[in-house]
Structures are given as C-alpha cells and as structure tokens.
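The data below hold one chain only, encoded as structure tokens and taken in the form predicted alone.
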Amino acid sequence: MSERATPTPEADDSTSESAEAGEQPRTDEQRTEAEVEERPVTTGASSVVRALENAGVEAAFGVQGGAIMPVYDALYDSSIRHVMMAHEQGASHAADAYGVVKGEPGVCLATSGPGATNLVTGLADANMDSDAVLALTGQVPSDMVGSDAFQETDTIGVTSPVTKHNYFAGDADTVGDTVGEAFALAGMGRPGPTLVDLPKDITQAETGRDPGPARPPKTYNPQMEADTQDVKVAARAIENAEKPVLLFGGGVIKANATETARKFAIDHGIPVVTTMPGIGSFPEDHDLCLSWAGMHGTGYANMAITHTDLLIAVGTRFDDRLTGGVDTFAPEAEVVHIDIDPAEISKNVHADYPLVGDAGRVIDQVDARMEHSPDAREWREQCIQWKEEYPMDYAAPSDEPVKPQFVVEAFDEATPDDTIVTTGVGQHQMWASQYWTYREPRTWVSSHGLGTMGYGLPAAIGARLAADQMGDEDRTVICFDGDGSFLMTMQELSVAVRENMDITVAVLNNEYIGMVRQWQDAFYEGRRMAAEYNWCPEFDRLAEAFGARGWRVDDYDQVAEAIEEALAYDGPSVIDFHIDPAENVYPMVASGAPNGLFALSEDQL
C-alpha cells in the first residue's frame, strides 16, 4: 500500500502538542481500569471500543490507516492490547489463531480500501475453517461512498461471500451495539468471521450512548439439541453396529466438547478417527485413536473409514480432502451426522441419521439413550492390525540430507504435551500433522479448508499472545513452515521481535514449493514449472537481520543442539533446516480416489 493515513487537522495538532510537551505514549499498564471506567463514550469510535471492552476483548491485531484512525485514537485510552502487524493479512491470521487458542473471537482492524482487501484472505480462511473472527474496517465518509474516493472499496460487497455476516454502520448512536452484535455472532452457533465497516463520519460523530453487552441478533437461534426421536433411532444404530467408527471434526473442539466426546468413545470402546481440523480432539497416543484420515491421513484411519459399517461423524463438513471420491467414501457405512449447522447435513455425504445440535449436548443425548455398547471387540482388533500393517515410518540414512519427519519428531520429544504448533501450508504442514503426537485440543493451529500459505508465522504471534493472556507465559509455541510459505509472511517476524514474543520457527527448507513439485512429479511427468526456487535467502541470517536469533542446520547431528538452543532463547528464533529436497509426503490418496487406495510411494499412485 503506497499510502495509508489521511491525517485530519485535529490529528496533526494533537500529535504536535504531544511532541512539544515531550509526552511518551502510555503503556497498557499505565492505562488503568479506573481510567477506562471513567472514560465516557463521546463518539462513534469510542462506542466501538467500549463495545469491545464490554465483550471482554483483551487483544486486537491490525494496521493503522486514514479511515480507521478515529477507532485507533479511541483505542489509545483502552486497556485492550493492540499488536501492530506488518500487513493486514497477518493481522487476520493472528486474530484467527488467537481465537482458536483462546476459544473466543479474535479481533482484527484495518483501514479502508487496500487495508480491507488485504484482510480478505484471512477472513476467507477463517470462514472455511469456521473460526470466530471480528474484523473492523475503516470506510470513507458516508456521503463519499460510491464516488471512488481515495482508498474506497466496496468492503461489504467484497467480504459478503467470505463472512458469516457483515454490517455497514450507519449511525453513531447504534454503532457500538452493532459491533457487540457482530462479536457475539462470530462465536455463537457455528463460529465464523463477521465484519463491521465503519465510515469515518460515523466514528467521528458525537454520541453519548454507551453500548450494552455483546448480544447476538434476536433472530439467530441455532438449534442446540437434536430431536429426541432422531436421537433414539441413532442410538439403536450405534448399539447394533459391528464396525463403528467415530469421526471427530473441528466442531468437537469449537464446541468445547472434547471431554464429552472422549468419554463417549472410551466408555463404548469405539475407534476414533479425526479430521485435520479435529486433531487434538482425541489423544493420538490412545489405543482407540487411529489419527486423522484423508488425502495424507494414516493408512489405518483410511482403512477404518473404508470398512466401517457405521460412521458417527461429529462436527465435520466432509470436505473433499477428507472424503476423496464422495461415491467411494465409507462405502459400507450408514452415517450418523451430528452438526450444529443444518446446512451441512447431507450436503456432501448423505446422513442416514441426521442429528442437528451442539456437539457436546447431542453426544450427551445419544449417550443417555444408549442401552448397551456395540459389540466391537473384533473390529478393534482389526484396527490395531491395520496400525501394525501400515505404520507411519520413514527411512533416515545418516549419509543423506536431514529428513523433515526427523525434525518434527525431535521437536515433539523436546517440548511439553501442551505445546502449540502452528503451520503454513504445504508438505511441511503434512509432516507436522503426521509426526507430532497431539494430545490436547487447541494445540494444532493451521489453515485447512483454504490452504493459505503464509498462515504459520502470524498464527504463531496470535497463539503466543493468547497463551500469555491465559497465564501460560511459559507455554511453548512452535511454527513449522516451508521456505515458500515462510517467504509469504516473514515480514511478521519484525512484529515478533518488536513485541519480544517467545516463538520458534522451524523452516523445513527444500528450496521448492514442495507439494506442487510432488504433484508435478506424480501427475505431470516431472515438468517442474514454477515450483523450483534454485535459490533461497539464508533464513538464519535474515532472522538475525530482523533482530531474532537464527540457526542453520544441514546435518542430523546439528538438529538436537539447534532445537535446544532455540527453545532456550527467550524471544523469536528461526531454525533454517536444509532438508532432503527429494522427500515426499506419504501416505497419499490421489484427488478424487477412494480413501482405501492410499499410496505409500510414487509408483503406487
């Protein structure tokens, strides 16, 4: 963006007076709760900030600019911690990850025009993954809307397809209530991003109206409990199943239903498969866990999906990376589908037993109706046998370049179970999901549906702040990134340094857009068009230039020491792992193929 700010005369005057007086910006600690409580609402902008405070918002991520300047000016007097990001896309990803870890909507801000459009990728990402985000965007004054004014864009029109709902603020007296409603709506029912577009005349206009608490719209009443007769019928189907499988999606975690779901699976002895967004909903070291299914899921998870006679799916939308060919997905199974969004029922996969409602409450309903557990002893033994037949392993000859799987496992061994892992998108994302043993919810933070390269680093910043504000300052945050993915948002390293955030970035560097190169080798006769870099910057030295610590690793015997030193460093650090450029991600189900036909090497594709 060539220009962001369009300073008002008032803003220039205040800046000048402040400088002449030698005043320094106040810290968050200096902005006391008493000041916040005593500060009256005087403008639309202060009403916006008061609405955020009423909603319990503690942090926001954004980039300043002309049309959003009144809101930022009001934030100056607030206790809300604002993190100035290097780019608006980074702000949206940081807010997304903050919300995932903390279990509440994350908040991001941007100015009009390019500031708003730069948020779009992050909003689309959150929309695809049903992550709760509230975006506040500046807009040109109301009487200039539609005139192609400086930094004007139709933010409502642009973001309508990628938000749960958006609002154009039209009145200073009601703008605070609108922001509160948007915040509540983002986290209610099926979560998702909401946006409020804020014309500058509305945020600058006078109002003394203090917004009330954040409330969703009266017309939004998601169904929380399933029909009791439908529950009864589904319970009979589960009791009579011989080869049942529980499929836990991201909705289990978003509904805070993890403990309920785990208890149901263990009490009834039903094997568990997760989706990628559902990673962490069930401990991967439990005997019943088959890890995650889909294109690069485990062979044993895909075998269980293929041969089950009853799939009990909870909080999943059956995306194509999970199902492969829909016609061949779970071909022998009837399907129980529990989801809070009725639009997802039978959208991609037919539900024989549809149960609309909150994941935890519906599982409790089903459990209460269960008269006995299914007789699945032989089925569980079969699942264990598949684990032994199709283990997740790899060769790591000492005379070859470092294998990325080895790096992921080394980090896993060196860190506590509650470590938060964020990733970009590509091969590194798959290795990080395959070779790390996830035991807790909200520890896996990634871009699933949209597949956004560059998500990992800003997500680590959001996750770090969320952990800190939850009192987990000592909690470890690791970002696995690829060289291509890291290059897309690495400027956010400046934010991590400025904010002194303790995060460790592991760049699995193969000097390729690795997943594209893998597909070109498999399906395009090795014609590596625009997938090879042939040259990459030295990420360890770039990290040092940003003010972070950096290491370069080329050999196996350097891995453990570099990880130990990076984890011990209290601040942002980057390890540039030069991994085997020929390594590919397996298992792999070809796009649209049956899940049971997973390949363990390229010649099987």
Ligand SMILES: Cc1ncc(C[n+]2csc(CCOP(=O)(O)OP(=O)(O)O)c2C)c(N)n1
Second form
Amino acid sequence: MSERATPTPEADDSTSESAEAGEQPRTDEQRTEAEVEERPVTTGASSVVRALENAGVEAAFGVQGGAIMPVYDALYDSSIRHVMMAHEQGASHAADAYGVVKGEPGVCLATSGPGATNLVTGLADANMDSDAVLALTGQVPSDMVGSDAFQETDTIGVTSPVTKHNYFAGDADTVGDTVGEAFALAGMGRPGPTLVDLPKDITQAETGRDPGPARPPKTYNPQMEADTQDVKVAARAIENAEKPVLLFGGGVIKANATETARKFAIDHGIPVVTTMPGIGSFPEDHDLCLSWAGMHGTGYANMAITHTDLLIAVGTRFDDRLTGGVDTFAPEAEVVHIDIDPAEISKNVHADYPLVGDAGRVIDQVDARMEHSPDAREWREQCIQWKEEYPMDYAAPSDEPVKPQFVVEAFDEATPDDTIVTTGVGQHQMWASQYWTYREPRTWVSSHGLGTMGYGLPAAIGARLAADQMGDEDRTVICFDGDGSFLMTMQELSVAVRENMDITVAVLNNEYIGMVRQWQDAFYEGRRMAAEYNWCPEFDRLAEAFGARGWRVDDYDQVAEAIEEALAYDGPSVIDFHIDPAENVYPMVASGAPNGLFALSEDQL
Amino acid sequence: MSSEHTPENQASRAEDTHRRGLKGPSPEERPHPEGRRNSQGIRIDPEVEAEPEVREAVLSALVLNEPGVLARASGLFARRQFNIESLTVGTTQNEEYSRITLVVKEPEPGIEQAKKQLEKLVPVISVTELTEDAVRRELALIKVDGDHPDQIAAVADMYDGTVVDASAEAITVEVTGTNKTIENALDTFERFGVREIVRTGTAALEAGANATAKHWPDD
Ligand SMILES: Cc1ncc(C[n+]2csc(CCOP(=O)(O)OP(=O)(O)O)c2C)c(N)n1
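If the one shown is the form predicted alone, what is the structure of the form predicted in complex with the named molecule?
And the full complex, kicking off with our chain again.
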C-alpha cells in the first residue's frame, strides 16, 4: 500500500474520520492514478468492468450489496466514475437522464433481490421512453438460484416486460461479452433498457478474458433505410399536401436527427408539432413551431393536428396522451410514419405511408425525392392565426399567490438556452413544458410514457454528471418538482451534496398532489380523497439539513432574487416556491376526447 | 446582476395587464372535421364502418434455442392481449435453433402486430405467416371407458388413430391430424364416455419444397 491518496484537509468530515493509521479504508474518491491503471482481467467481475471500459463507459450509478460486491470490487480498479445513490430507483433514473443528455446508454448497478426490484421503476420508465440504459444486477450464486435464497428475486422474470432484452450470465468466460452486447443493444436501433443478471459465482470465478469492443447480438439488425419505392410515394404525398404537419417525436432526438429534421421543415415550409418527448427537436421560438400536442399541449398544436390533411410523423409511437381518442385523431389526415421500430407502424394509428428506418436517414431519403415543396402558404397562415387565437397565457393578479407559470418563465429568462430541465410528474411538469421555451435537443429530460413521480431529482443528478463529463461544467441544470414528486426521491439530495453537484431544484409547492386534485375537482365532484396534505415539510430547511442551500418564496417580489442566488450558488440548492394551490393546468383534452375539443378552463371539459 | 432580473421588474411583470389567462374560441365555436378512424386507427367512412373481421393465422418463428425463449414469447402474448389458440415449441434439424408455432385469432392489424412484436424479441431470427396450404398437425390422447373395445378400435381407425393403451376399465386412443379431424374425433368418442383428454398445439410446416423459415442466420 505505497501510493495511498490522503484525504485533503477540505475533504468532508466523514472521510477524514474514517482515516485510521495502517489499513486505512479508501473511498472511491481516493483511488490513485496507479490504482486505476489498466489491469489484466482476472475474474468474471473484472471482465464485466473491462467490457464497460471497452464500451467507453465513464460513469455508473448504483448501490452496493452482497451479490454485486465482486463487480464493485472490480470497479475499484477502474477509472469509471461511480456515483453511490441513496436508492436504486434513483440510480436507474440518474442513469436514464445521464444517457439522455449524453446520447449513449447510462449504466446503473444494484444488488440482487430488493436492489434489483428497486431498479424496476427506472427501467420501466426507460422502456416506455425508449431511453438507453444498461442495468447490472447481482444475483445469488448459480447453484442457489431457485431455492428462495437470501435476497433472491427472479430478476429476469421481473424485468422481462420492462426491458428491451435481458440476460442471465451463466459463464465467467463470456460474461464480459454479454455485458458488452447488452450495452450495444441498449443504444442501437430503437434504444431501450437492457439488463444483465450476474450470479455471484460467475463474477467471482477466474477468467482472463478481455471481452473486446461491445457488439450487438447477431440477430439484431434494425433497418436503417426505408424502401426507395415507398419513399417516392410518400414524397409525392407530401408535395401534394395542402395542410401538412410534421410531428416530431422523441425518436428525432434519439436518432440525432434534429439538424436534418429542422432543415427539412424549414426548407419545405411545413409547420411542426412535437410530442412531449420530442420537445427540443425544433426550436419553440421558430415561426413554424406550434409546440407540443396532446392532453396539455397548446391549443394551436391541437388545432393543427385536428385539421391537417397529411401528418408526417417521425419517431413517435402515438401514445394515447398525444392522440386523445384514436377515432378523432387527425381524422382528415393521411399519415406518413417514419420509425425505426416496424412494430410501431400502424400499432395505434394506421400509417398510409409507412417508412421504416433511422429518422435522419429516412428524412434525407424523402428530401432527396421531393421535387417541390407543398403549397402550404394558406395553411401556414392558418396555423399562425391559431397561435394568435389560442396564446399560452395565465392570469397573475398580484393579490393572489405566486403563479407557477411565472416561476417557470422567470427561470427561463435567468438561464441560457442550453439549460437542462428535469421534472417530476404532475402539474409542475406540464407548466415546465408549457412555459419554458425549449430550443435545443436533450435539454428537456422528463418522464413521459410511465409518468414517474420522483424522476426529477435523480434525473438532475444524472444530467449534471453527463454535462460535466461532456466538458459543460457551466451548464445549468434545473429540476422543476412537485411537493409530492420531490418527497418520493428527495433522499437523493444527499448524493447531490456529497458529490457537490451544481443543480437547482425548484419545488412548485401547492401542498397538494396537484394533478390528482385537479382531476378530482373536474371529474370527481371535488371529492379530494388523498390529494390534500394537512402538513408539508419545509423544503428549504430540509435542504439545509441535507447540507444543500434552501430558500423559501411566498411572494412575486422574492422570485427573481431567490433564482439569482440559487443559480449563483455552486452546489445543490432548493427553492420552495409556495405557489397558488388553486392553479390548474390548461389547455386540457380529457382522456379519450378529440384533441380539437381541448378545454381552456374547467367548465369547458 | 442584470437589470431586467430585479425583483421589482419581475413583480411588475406579474401584474402585467396582458396576463389574462387562456383565451380563444370555446370548443363549440371551433371548426370540427367530419372524418373518423376506427379503433385500429384506420380512417373510415363513418357510414360503412364494420367490425374488423377476425381471422386465424399460423405464425412460425425460428428462434435461438436458449433458456427462457418460450417464456419471452408467451409473456409477450399475454402482456399484449393477443388471442392465441395454441403455442408449441420444439427443436429443429439444427440444435441451435427451435421453432415456435403459434395460432392466433385476431383482426388483421392484430395479426400484423403479433408478427412484428414477436420479431422484435432478440432471440427471434425470423417470423413467417404460413400459407393456407401449410401442413398442420395436432395430436390428442383420448381416454374412454373400456366397455366397447371393438367399437373403439373401429372408430379410432376411422380417424387414422391408434389404440395406445388398453385396460379392462379404460382405453386410450391417439389421434393425429388437423384441428378439424381432432374436433370430429372427440365428438365421436363422446359416446364411449370420455374420461380424460389431452391435446397438443398445432405444429406446422410449409407444404412442398417451400421453406417455413423466411431466413436462417448466415453462418
Ligand atoms: C410514482 C407515481 N405515483 C402516483 C402517480 C399518480 N400521480 C400523477 S400526478 C400526481 C400528483 C403529483 O403531485 P406533485 O408531485 O405534488 O405535483 P403537482 O401535480 O402538485 O405539481 C400523482 C399522484 C404517479 N404519476 N407516479
């Protein structure tokens, strides 16, 4: 033990206290260069870690435990930055958001049993949003599998429905290849979460095998280019459309096709609607942009979707929160559907022009076949008129409590365009998506398909690390959270403090499970069962107790200052905005209703 | 600190008179299109809307012969509420690969979805819908009361079946054939007093020289 790093005087107390003479335990922060130098593979576990290194993995989020200990022991010798989370759900969300921001699979680790089951929400979330995540779970030794051993769960069985694919590692010599394959698969084609279950005897067994680069499975060959004949026919349809709309989904961002997609829309003068996951694929301040459609989308986006005669959908799965009732979804439109997953074509909405392939490549193919742009001048004018008719606006009388929309706008004004926004789930999420002007891809990081409360804070942690590792230490990361959502994963604040992560949590605190309260008022005669608190913690003081900075805001005139100070503080901070508890999210399309019937207030539902 | 972010400015913005809340024509005042789609998301003429017709399809999937592949396929079908009549799995001439044969009863879009979702499973190499001409076989074991051994043997003969077990009390007959043959045989054996039956799912191969699997892995 020659080259031991000693804790610096500034290091936090817990580390220096644990320092005893002689066999001093070292945290992962204290490893020396020499210790992380490339070492030969000796065990299944070191082969797993080598596979991650070979795949270029720079970070992993997880929680330790018995069955995964061999892998952690091997991580000790790696330069991969491991962030120990407070809860495995936090690890899976952090890995998810890290991957979203960085554009490569995020990695999370957990032990067997409860560790693995705690990951499940994050995996299901990633699966619904097609986010690339690799999960590594410990498992009881192979010969104990099936015996209900301590901390045994059938992780493969539990996670099969919520992963793109999962693997049970059965051999120390191939476990590294399996991990590489799972990593490659997560990011390829339509991305998604993959998992490798690692029995302890396999990771502990000896092997010298360096798995080499990550390779996808042989049976996985996503189609990248659409059939040229189909492209030609679709191009004709676009040329001849009178009221075309481009619908950009999350797939545009995942395929790194934003440049191509933007150029196509602008060159051909086609108005753009995005889905919620597609936010950031097209600049929301552009004339052609109608923002996002669906349940709480803008009135003008929903009008355009309702009246279009040709919907050119790219990388979207026509979720029911987007379509409303399928029978009334874009009822006059033929549909061009570009998607890399053939199973999404005509799954929910029939595609008249199915184009299977990579978003960017197929848009290029279509563009090359376009002989002229559609004549959509009148339609564009119509869309602009709708923008004027249905502006996004909120009333903010000064004698009422602070409006959440105002807080979102104030943050947007105070931050640069590349600021990353993460959210929990509920009303605050909708306000954060409605009243912030998104201009760049991978700046909107939220839980869409699964709608997971508690996503925001761990996502901010993942996003922060991704930005830092991409060299963007100055980038701002804001988490808009609800009081309910924050309470679900706020223990991760301990991680942000420990790792000194510069993030700002804006709790839009209405002391309600707000979105539920809104639905109860609208659809359950105001019977507010289990949506009201009679006590809510003081989040600013709680933040301080965690070692973060905290502010409380009750009035309009405190908003800007608190934001200023929180942004200036280099570390995790929480602003507890006591907003108007009566505020509701509108416009709103009731579940299963026609998008064109969006309500502007409760009495229109 | 830049001047436009002062608390005073923010506060006055809040009281800004242009902040009135959402406005615009109410739902009734908006134009509404005539068009409609059916529950499959297909645009239809509302006048001639018909319930989508359900049909039976035999799907054959070539899959890697690895543990759990059957669970993945059956889990997929249960999860997505596909209506499956039968599912069988067995090895092929190459022990690295198995073949799953599925009979599904769905409207056309459901059959398409079933194929595509099955194709998405990583261990699945190819999925084919078999033609009408495909050779389809099922097997049933029928155990009836042993009171009339001669008549039972004669009926078994009618269906190209065989008596595979006989005791004083009970006789077990094996019948192999199309689903229809088996249904008919079961009806006929009713009169001998059926004690127990067991049936396999459908196994099927394309007829003639046609290959059942669209493609095999290259190597
Ligand atoms: C894990 C989880 N549990 C329950 C729900 C159902 N749900 C959706 S929104 C919501 C209310 C969220 O309250 P809060 O986080 O305070 O946000 P607000 O709506 O008040 O902004 C609930 C309970 C959910 N989406 N996720």
